[in-house]
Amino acid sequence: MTDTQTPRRNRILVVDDEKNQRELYQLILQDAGYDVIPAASGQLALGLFEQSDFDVVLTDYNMNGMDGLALLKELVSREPSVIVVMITAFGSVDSVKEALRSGAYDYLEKPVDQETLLRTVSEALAGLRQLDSDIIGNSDAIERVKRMILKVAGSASTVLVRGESGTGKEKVARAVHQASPRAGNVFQAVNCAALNENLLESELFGHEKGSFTGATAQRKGLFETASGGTLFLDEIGDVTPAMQVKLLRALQEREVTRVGGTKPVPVDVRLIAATNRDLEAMVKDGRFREDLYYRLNVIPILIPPLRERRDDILSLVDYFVAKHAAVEGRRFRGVAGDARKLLLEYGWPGNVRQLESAIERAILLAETDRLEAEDLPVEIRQANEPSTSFAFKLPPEGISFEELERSLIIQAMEQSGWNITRSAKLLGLSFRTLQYRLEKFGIRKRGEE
């Protein structure tokens, strides 16, 4: 992304009913270059939150009227991805735990010194800036995803990433891992739909020597090899009922038993699962265990399809052009206007994965140093053209072949808005053949005769 496409990441809402404290926090943050908006109560903060976007909300815990915890809960109910830093009294362990359970990003103990305040805010915003380079786009929808990633990264709770195929579920899972305390350890990923039940069991839980034909040595599974790190289970909705039982036990007991083994092995992994399926419907139909669903869906992250965040399309296009041009050792001046229009208007059923594939192909085929409309795949170029087939109205019986031909040409021209290229496609003729017949029959648009 270019600098103009990157959010500024410096807007802070400071909430405290004590004027001196509020003004002190405001002064410290403003001197550090942040855009600070103060609020003297929780109710005023809610109003400001509804009217404007904030990167971080800094609020005191003990306030008259709506206290900080009530404000936090209300903010989270309106926007689950909001980043809230709570300021609490020294030694108030219970209030800290309750705030974190309710969705606070972090907490500060009074008295808050300048260095600690600035470091906490800076770390929160640095996380968002890093996500700007990892997760391309700055639409409202993708901004919510980024904030949710940052909020849940510090937790050990299971995350369920939902979204259509090609939306970038594994990229989000990797971003959660990279923003977490486990970032220095391994990230293991497995596509549950790509393996049959026996292979998946061995892949996840490992096996003992001689446990089945070909098991010539003991092998650790991903739950063990990812110890201290993150295990990503893609297409979790495709696992069999028997495997669902084993996954549930691994999550509940935090231990696994290798295939052919009898001794449980303790494991320490952060589990992230992903699916494009409707798990709620599968639970209702008895195809997915309800208890496993609740174990997985502790922290849900929903990635919207590309068609619902069109503001991100051109940012993604520019990113993929730069990426694949570098791979091919080519330089591009950019993307032509008509090509950008086609890319913006296309429906992208395959989401970001399809967009990247289209740009990679266009880079390979482009004959100039700029991507043109004709470089794009045919399905994108023709997506907004009228249908290439329609039901002709047959003229009365007994007319000559020439009269029939003339009637069909007129109908095609009328449907296409008198566009010869589109009409030729409807009729299965070449442009020149149709042009010749239009002249032969003297066909003109009404008012142009």
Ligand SMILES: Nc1ncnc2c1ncn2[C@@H]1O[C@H](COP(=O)(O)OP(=O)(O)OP(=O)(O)O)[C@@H](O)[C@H]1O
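Positions refer to the first chain, counted from 1. We call the rigid core whatever largest set of C-alpha positions still superposes within 1.5 Å between the two forms. These numbers were taken from a predicted model, which means no experiment stands behind them. What changes on going to the form predicted together with the named molecule:
Superposed on the core, the two forms barely differ at residue 299: its CA moves less than 2 Å between the two forms. Taking the rigid core as fixed, one finds a CA shift for residue 424 of 2 Å or more between the two forms. Once both forms are overlaid on the rigid core, the distance between the two CA positions of residue 215 between the two forms is 2 angstroms or more.
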Contents of the next structure:
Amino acid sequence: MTDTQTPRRNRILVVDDEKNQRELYQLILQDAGYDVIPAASGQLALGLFEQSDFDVVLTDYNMNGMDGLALLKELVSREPSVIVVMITAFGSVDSVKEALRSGAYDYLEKPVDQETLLRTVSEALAGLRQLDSDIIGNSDAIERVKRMILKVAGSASTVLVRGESGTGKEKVARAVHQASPRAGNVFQAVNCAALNENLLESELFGHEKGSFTGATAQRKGLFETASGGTLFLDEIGDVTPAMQVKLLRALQEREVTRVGGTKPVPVDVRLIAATNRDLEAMVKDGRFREDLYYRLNVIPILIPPLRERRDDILSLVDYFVAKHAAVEGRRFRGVAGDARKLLLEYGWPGNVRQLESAIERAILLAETDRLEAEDLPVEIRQANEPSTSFAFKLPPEGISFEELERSLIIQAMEQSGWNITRSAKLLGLSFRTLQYRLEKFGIRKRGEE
Ligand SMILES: Nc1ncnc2c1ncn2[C@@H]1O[C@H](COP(=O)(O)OP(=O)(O)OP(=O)(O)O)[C@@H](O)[C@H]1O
Ligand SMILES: [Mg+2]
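Now show me the form predicted together with the named molecule; what you just gave was the form predicted on its own.
To see the whole picture, the full complex is given below, headed by that same chain.
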């Protein structure tokens, strides 16, 4: 599948209103094997950007009309993951700062020499390709995620990773750490939902000896022990209001106070938080502090669910087959066509995590050196079968017609792995009718409400 494709040449959009400069950059980059598309103004560049994909945008800062900074802001608002290299006048510190703050990936000072230009562009692209071995998939959506990882890695900004359960939030958090200057130091993950408030507080901030029963010795918290590294706060949407206040303080002051302690200790951690909850809704109804939300959401990275990036499924399947076959000390020739089809069409409510465990299990069950459809878990095999396989559980007596309808729809959605097309088939409804009903009843997968 992928092995027969020749890799696409990298495309660079070069923006400069000075013809000589533009042509010079174009020549240098073309000689190095890149596809270069020149634009003589910010406006023209925006038009080109909207029509086509670019790996890197190289733009001059000082231009007539829309300048480089305005262009950068427009590009970032359309596509936050865009990789922009800004060319600034020599010594213009303010422009550089402003560009980086506005989401530029890097900058070059004039006069730009050939070597520096090529190095900057090739480093960005190499960084992306390095992520390929860790973050599997080449859908537009996951490429966007990789570009975001690359862009945020260099800064110390707080990152908020969003996505349904099993989409790879922790994986992305680790990749940010790995690509960052902190990679040589510790990556410390803590699941905020797994600890009660007191334990979480002492875990994160540490405690002094005798501060509570059982505190027999002083202990440093993760904010302190992860110093110089990255602290990953998983399930951040689950922390209590009191903890939210303490986290906000730690983020604002860049210092923590141990439980039972009085003296604040300065901390140097890069914070990455993750959640599968709708934080905006939680802010709206007062369950999550707005000020903390803004502190955390400096750079959002959204990982779409697997069903919305089906182009990644087969690459992930091949990757997990290789991984788990190796664990079992077996060799596989591949995955049978009908099994691939099932995997491609399934709704994957548990996302990549569910896909991995399906493959791991199938490998254990497989009797030959090829994965067959019957090796796959039953929910995946049955998701595609005709409506006769719909096993409907009777709801309690005396419920209203509307509740009955709702219950039927939820059951059909669950049995089809939240695939609307297949649920509609099970229920004998049209796709649009079911979609309308889902909206009307506000039916969403658990974890997405
Ligand atoms: N793009 C990917 N390439 C390779 N492996 C992936 C990818 N995405 C996720 N995985 C793997 O899938 C599993 C689930 O990923 P991870 O734990 O990062 O998800 P999560 O979003 O944090 O899930 P949860 O919400 O359940 O905590 C892990 O084993 C991870 O390595
Ligand atoms: Mg996780």
